[in-house]
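Below sits a lone chain in structure tokens, taken as the form predicted alone.
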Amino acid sequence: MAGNENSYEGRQNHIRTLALPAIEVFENIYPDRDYNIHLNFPEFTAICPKTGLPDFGVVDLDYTPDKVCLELKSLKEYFLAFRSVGIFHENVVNRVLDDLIDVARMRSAKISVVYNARGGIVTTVSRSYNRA
């Protein structure tokens, strides 16, 4: 529906190039072992690009590191930056995992974000990655 103010068209074109804080890493001194790291961020907040209201969610991240591990303070600052970003749920999961893969080159990862009910609907978006 071109020209309709309710249209979502074009509201997310900037997400792939959006400037966000850098995620830091540190050396994994056990790169010869497969082990899992589970992170839970229960206070994720972003802005609904349609209404301008906050969306609250819980981020769960599981990954198997390779040469580096994610540094938690920088990851927290990265997540906090979304508090002022208008972004759809689906785009959060894809952008975050893309950024994590770029910086950490982990062996595998899965991210899941469970959003609090909005309009009576709880939304869960997840994505997995396995390095070939």
Second form
10 protein chains.
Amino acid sequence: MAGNENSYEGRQNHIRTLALPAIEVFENIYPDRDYNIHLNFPEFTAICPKTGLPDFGVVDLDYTPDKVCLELKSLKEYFLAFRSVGIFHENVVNRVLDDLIDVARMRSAKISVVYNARGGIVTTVSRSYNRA
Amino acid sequence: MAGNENSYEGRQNHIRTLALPAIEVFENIYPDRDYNIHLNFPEFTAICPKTGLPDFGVVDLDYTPDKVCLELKSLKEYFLAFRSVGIFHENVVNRVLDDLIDVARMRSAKISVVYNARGGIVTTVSRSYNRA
Amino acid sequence: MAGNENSYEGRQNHIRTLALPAIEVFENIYPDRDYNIHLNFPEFTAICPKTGLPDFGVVDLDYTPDKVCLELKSLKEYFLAFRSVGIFHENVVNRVLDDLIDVARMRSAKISVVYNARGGIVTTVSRSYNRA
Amino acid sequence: MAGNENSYEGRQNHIRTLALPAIEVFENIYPDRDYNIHLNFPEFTAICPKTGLPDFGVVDLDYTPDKVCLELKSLKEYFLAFRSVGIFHENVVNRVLDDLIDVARMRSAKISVVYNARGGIVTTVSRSYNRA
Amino acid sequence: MAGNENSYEGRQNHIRTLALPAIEVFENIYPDRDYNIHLNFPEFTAICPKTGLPDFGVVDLDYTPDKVCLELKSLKEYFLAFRSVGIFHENVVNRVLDDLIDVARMRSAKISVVYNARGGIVTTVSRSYNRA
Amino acid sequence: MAGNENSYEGRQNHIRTLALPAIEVFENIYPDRDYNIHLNFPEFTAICPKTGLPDFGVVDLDYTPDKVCLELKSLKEYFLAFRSVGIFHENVVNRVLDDLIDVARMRSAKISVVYNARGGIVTTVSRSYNRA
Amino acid sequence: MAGNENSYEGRQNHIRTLALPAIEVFENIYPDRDYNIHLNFPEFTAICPKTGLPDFGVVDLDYTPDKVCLELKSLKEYFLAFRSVGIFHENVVNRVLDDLIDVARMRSAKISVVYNARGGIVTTVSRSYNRA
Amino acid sequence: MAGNENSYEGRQNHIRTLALPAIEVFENIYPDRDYNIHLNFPEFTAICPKTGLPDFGVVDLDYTPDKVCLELKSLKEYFLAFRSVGIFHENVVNRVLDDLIDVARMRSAKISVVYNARGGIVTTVSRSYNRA
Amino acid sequence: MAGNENSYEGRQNHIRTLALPAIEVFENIYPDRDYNIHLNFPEFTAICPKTGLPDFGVVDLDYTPDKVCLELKSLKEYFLAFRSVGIFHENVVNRVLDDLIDVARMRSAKISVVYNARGGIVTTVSRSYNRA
Amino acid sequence: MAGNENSYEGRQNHIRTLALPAIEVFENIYPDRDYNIHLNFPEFTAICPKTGLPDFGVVDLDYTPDKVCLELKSLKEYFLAFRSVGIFHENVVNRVLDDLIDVARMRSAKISVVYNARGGIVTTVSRSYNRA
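Right, the form predicted alone is done, so what does the form predicted together with another copy of the chain look like?
Next comes the full complex, and the chain you just saw is listed first.
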């Protein structure tokens, strides 16, 4: 296992606290209904921390709102902020879902990101959340 | 969270009571059978309340009728009435399903609307219903 | 709800007893095995009772035979008989499945009919059956 | 129900005992693992007992091996032997799966055969097996 | 059953211990989250032990990491090492998953390899793993 | 060559003069422009003169109008009239194009009909026309 | 041929002069190059003059600019203006291309509009232009 | 170049004169029109002369009839006769087109056969004919 | 026509001389052959000069080399440089092809860029070049 | 332009004379017919001279034979020989077509190779040949 302190994985611990634009929400006028919102954002791009080259991916979000819904314009700006961030695939998925749960307290949520092939390998990372 | 009283989400509270054409029904001659009717309406269009520009979507309905079935001609006119209504994606799905349940008292129902991309984001909203 | 006695739905009550060609069966030589037979009949056509114009659909049948299997040639003739029958989508599905159960006493069965769009709406009707 | 003794279904009772080439097996070197092998054989052809004309189908096998795996070359020869056999769709599926279970004693297995359309009808026959 | 000691299946027992390049891992910075990583490697090639000719396949891996994630560059080199190895389809899947579990101790994992047709037969081998 | 006077091909000579509904036209308000109109009619059905069974096909028309355009409602009724006509594939294409040229005197036209498979053979018949 | 003065085709002569929003253009900074611009506008909707019901279509434009290019925002507004216009399929294509040529004097241009099926018929209208 | 007299290519010279079932024709009742007939026969099978194993292919014929058209039932029987013939891909195409020209004297014709992969290679053989 | 000096089209004149990374070439060792090289670069991104938001597109290049071929690594870096450049769709295509011709003096070349939809419009810009 | 004598392009000049397995041919028994043979070989793999990593591609050959046809088994072995050869995409296409012309003296030929993406770029190289 690669473990020296200069390794790239070490340099990613700051991802959990990296400053990113705020995601706004708006009032759900049907909080008395359980329903699902699916958002597909096919133009995600970030920087690979190892090579400095851009990565490209397709983000799918799926959630059951509680009191608020995600406001799309601020969500788009939040995703655009990754354009110059060096971040690994796994961390994008976890950081984004943590942020969404923080701001919208949804009843349940799923996220997946399918990345364009690098080195002949296509990577998809996904995670589900159910409010206890 | 955006919350001032002039915000667009505030202006959408009237959606729950907005007047829309009546949906007619006809007698189900097989009420002693549990069966499923799926309706796909690919030409839904409404107005975005924020931009005033048209939105386009594909509506899928799925239900198990009880005593009556939805009459297609009046259902189509009901959907056409949204052509000049300013309404958010989430509210279309909830208002339509509430209206359908009201008029047809079906055993169960599902609705989903897939909207054409806006700002590079494809939104799908869906909801399920099971009569208690 | 449309309810006058001249309404088309009233005229459809005879569908449950309308004379149709007999469906033949043949002996299942593997009655000691549970297995599935799926039949896809893409050339179903009947007449719309409201407009008098032809409707077109794709029929899918799926069943687990018991003592007998459905004989395809007579089944095809049974479907062809609908070519001049005025019948609503929902009733086709229910009448056909009732007839199949009557003649073949299968362990379980499913039917779906996907109709070509009329007035911009695609209708699919389906029903499942499990022998008690 | 067609039942006279000259009917074709009567002539198919011999299918359960018809001589066919042996299917060979080889030792599974990972018998301590539960894993799945899927085989797709898109070039199955037999003879229709009623018309004497060739039928064509696609065979899919899926199984969890126990002590042995199916040897592909002998399996292919086994399938090729049907090229001159008059046999109904339902019987192919049942006879083949019975033979495979006999020789390989797999933990579980599935088979399906999708036949090319005859008389405008596409037939698929399938069966599953789980060792008690 | 083919069983003489010169048979090819005998020659494959060494596969369980064959030397292959080490797969490296890196620290999972979200070990407190259950999430899924899917890797698609469409350029797998090995040698058929019977014919000496190359086989080609598509490898799909799917796992929920625990403390570490699989490092892609070393994983790719691990797969490249099969380019000159004579190995049967079934054994590739079992050997690879055993190696991955050894090095990454993931919470769960799945692997499937879809091989290009040989002799008109397409073979897919797959296996799932759940840590007890 | 089959040539006795009772052969089915003999019985088709009347097709060139068979009475069919009139196709209406309307004034082309852009006769000073060369442009193309393509019509796709996926629900064509007629009767096979040999078997008496229905045939199904997809009609594609393509034409450059001169002074008039084809009126769709009457064109649809014209096609519906074939529902009970016994006519071979080749003759449908020739009769229809002759009728269209007669009524609309278009600058150029093409027709093709793709028929559903019969006896395992898919037939497409097509013809082009350019006004001298 | 339908020809009475109340017929719908008569009511369409005003289409050639109907007021529509202006389409803006911008300077082509590569007028010394022959190149092609293709625009796909999948959300065209207008009103059927016969039924008063909405039609839906996909517009494809293709042109080689000369001194100016079409400005997309004003082009979009131009298309949106058809939302409440009663106009036949053929006339949309001819009016739009005439307007584009007027404003942009392109070296060549093509337009096609594929309309959603009405009465089971899919209509596509297209026209090409080459500057003399 | 393989050239000894026992080579398989030598054994194929008889293909040009091999006895095959007659293809029947019927009178073209539109000989005054140039039109095209396309026939797709997806169930061609013959025997590989080298291995004795079956080959499978899809035949496409395309022709402009003169005085006669090909009769489909006899054409199908003609193709079925190849089921037990050992013949190379190239020779099928040439022999069939020669036979069709002989019997139907069409104005022009094309044939192609796409064969299922053997040894990982997909072979398509095609030929065109125009009557001088 | 939009023409004020602050308009965005005015601000794009510098595009023809904007500094970009050099594209390297390597010797074509088959200059005595006319052959074609097609490069597909699906990850192009630049900035929209009007909105400041990223645009995304797929670049296709096609050329017949003369004495040199385009070196892929430097070509990729050249494309990556657009990531922070504000440039309109039309200008990307023209600037890139001019640069490629300058450096590689190919016998012929084509370029097309398909951009992701903006405002519901998909734009494709393309240009061909043939050395005189 | 990269031009130093150690550059990789210099190291590729030997490709034109590199020893490769002989491609065998067999007698064309229809040399009096112009017909086409298309071969699709989807499992081509060679080594990238710069990185030492494997490349993968799909080869399509298309030719009109004269006196001889390409023998598939030897052609396959010829392609397999590239498995360990370091060779650039452009050179594969040119070397292979030169070899095929040498051995088969066909009337015309085409070759294309579509390579799997490397560094996010898909490369296709193609060349046509017509005997003078």
